[in-house]
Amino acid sequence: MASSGPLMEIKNLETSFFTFSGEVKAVRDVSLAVGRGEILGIVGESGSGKSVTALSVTRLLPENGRVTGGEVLFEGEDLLKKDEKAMRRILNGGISMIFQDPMTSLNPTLRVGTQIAERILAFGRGVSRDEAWRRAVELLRQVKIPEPEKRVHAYPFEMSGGMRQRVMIAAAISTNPRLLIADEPTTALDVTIQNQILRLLRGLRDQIDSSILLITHDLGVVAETCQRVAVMYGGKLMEEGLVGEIFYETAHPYTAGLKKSLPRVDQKRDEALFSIAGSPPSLLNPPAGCPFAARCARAMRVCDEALPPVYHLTPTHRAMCWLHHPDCPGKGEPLA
């Protein structure tokens, strides 16, 4: 499990995407850790700042997305400061990153066995196609596709979602890289091979003796997988803490809100699924104070004015929420 120290460490990251209509500020100064061994989960709204965050250590923003301040630590080495070269060398081999949807990451001209050898010898010292075919066929086996022998030699399109979406992980993991990061792995996928995706993260982990960071809006993908958890909104972070904490001693209102949105078994037929009134806050105008405070039940006057402070509730939760204040009339009442 997790030694001592942090992989990577993300300091003050600020990315903005500068657009005709101006710049849309998509990551407002987000710090966080990822440990050594650990599966941290980022969970958040669409247009929260989940992948951006993703692309942004990657270095794989579009054209029109620029790191605007921070730094990203990956083994105490800001990546934001590598060159061109240097950052291709961390992505295959250090970092990996699993993306949304394998067909529009997978070539579907190509059969899935090249596409893992092509990986495979690109960034493999001294391995000949034989070995890096051989090695391709033993990661389909290890990400549990059946008869690897012969899949290896299918087309994209010949496969079933979840298949793919298991080749996008076999070529993720071909390099052994020490950072994993998987940005919605299980999105349009049934809940039966949705658990088999999240059940092969786990055990990867712990073959390949790396770390996850994972991407979703999800909660019960979290609940199931993580061992800690950020809540992002608005381009910031709004809660952190152990998934424990996160669902029984919530601090903010927005990931009560989030909780509160997924189905329940005792739920009635008739009823309908709570949703959270509103919309997410454009951020080509970010608001000044809190950006949850139009759609927050709990909101104050303080809330649109000023934007709180982060508040340290254990040594592993913090929540930047003005219902921490020690002169909060509401301090200590349960969140919803």
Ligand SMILES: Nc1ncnc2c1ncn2[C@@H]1O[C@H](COP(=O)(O)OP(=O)(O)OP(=O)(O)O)[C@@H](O)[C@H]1O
The other form holds:
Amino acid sequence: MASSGPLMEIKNLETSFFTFSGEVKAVRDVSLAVGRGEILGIVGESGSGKSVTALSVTRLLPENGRVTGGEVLFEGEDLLKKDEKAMRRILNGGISMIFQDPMTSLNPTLRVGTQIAERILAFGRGVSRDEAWRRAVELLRQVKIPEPEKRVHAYPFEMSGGMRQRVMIAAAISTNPRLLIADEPTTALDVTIQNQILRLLRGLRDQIDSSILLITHDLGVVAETCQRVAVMYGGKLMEEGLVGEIFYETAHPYTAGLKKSLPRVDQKRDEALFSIAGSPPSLLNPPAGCPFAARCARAMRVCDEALPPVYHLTPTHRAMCWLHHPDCPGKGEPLA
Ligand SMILES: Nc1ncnc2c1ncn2[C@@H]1O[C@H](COP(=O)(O)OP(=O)(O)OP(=O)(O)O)[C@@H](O)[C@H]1O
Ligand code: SF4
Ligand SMILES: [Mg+2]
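Alongside the form predicted alone that was just displayed, please also present the structure of the form predicted together with this ligand.
What follows is the entire complex, opening with the chain shown before.
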């Protein structure tokens, strides 16, 4: 039932994959809230646990994956305790997901209109086929597909990547979800189309009044689209804050590294982009201390020995890093 708290609250989520080599701890003690009507970004390099977080929330993990701890409260109810039928109902109404590659969720053998209409029919009670089809056309118009009356008859392969992504978004919003989870929805697209899709998502948030959880490895996408950001690394949440706090009051060396990897306005065409040296930690055997220690220019002895606590810097800004310990000698020095 509706409650007055955040729309979704992830509490101490732990997710592992059980493989021949052992337990891969992909998400470790992640807590996050998505407010009503907000766009929250989750950002981090490849393998940081962004998709696994989304798949844990929606209970769409592959067979060898399991949530081993925590809670996912959606409108106050724990999704992790729902049976399969109740969960399917939620995924056909309350929460919708958009993936990077539309071809993984669109059926290549069905017209796009049929696919959207079927979703409407499966969800809506007492909706006729004609109504569902008319609504499919309207949805295509809403996601700004030109000539929707004509395109509704097209097959996915007859459309460009950007248009297919719009179809996916139309299908995702056809059930009026309160939460839209978009996992790298623009990564495969060129920059112009990427910007159009992001603008579309922002517009939709206002039109259909839903919250959006936007997963991306691109801090630039976050800056343009989100109000708040969670930065993940090695399955853990490194920093969380308002977009302004993350960009202008950066409180974690990993976030500083991501920021430095963004192309600069004055960047020369042949100048290589900065990238953080080294590679992410093994999640089969995660380090006892800070997961970023091996790559961090500011690492101290304590960083290898103990997991840093989470420091609350403002009511909206927190960071997991020993540099915020009151006795840390380098406390307050600007991050490179
Ligand atoms: N089926 C699986 N079996 C074992 N390990 C897995 C499986 N799926 C994901 N992982 C591991 O979980 C970790 C987190 O993966 P995840 O897909 O969440 O990363 P991501 O942040 O979404 O990265 P990307 O930007 O590449 O999409 C990775 O180390 C990955 O290897
Ligand atoms: S805890 Fe230590 S290693 Fe980790 S980010 Fe902070 S300074 Fe770097
Ligand atoms: Mg991913």
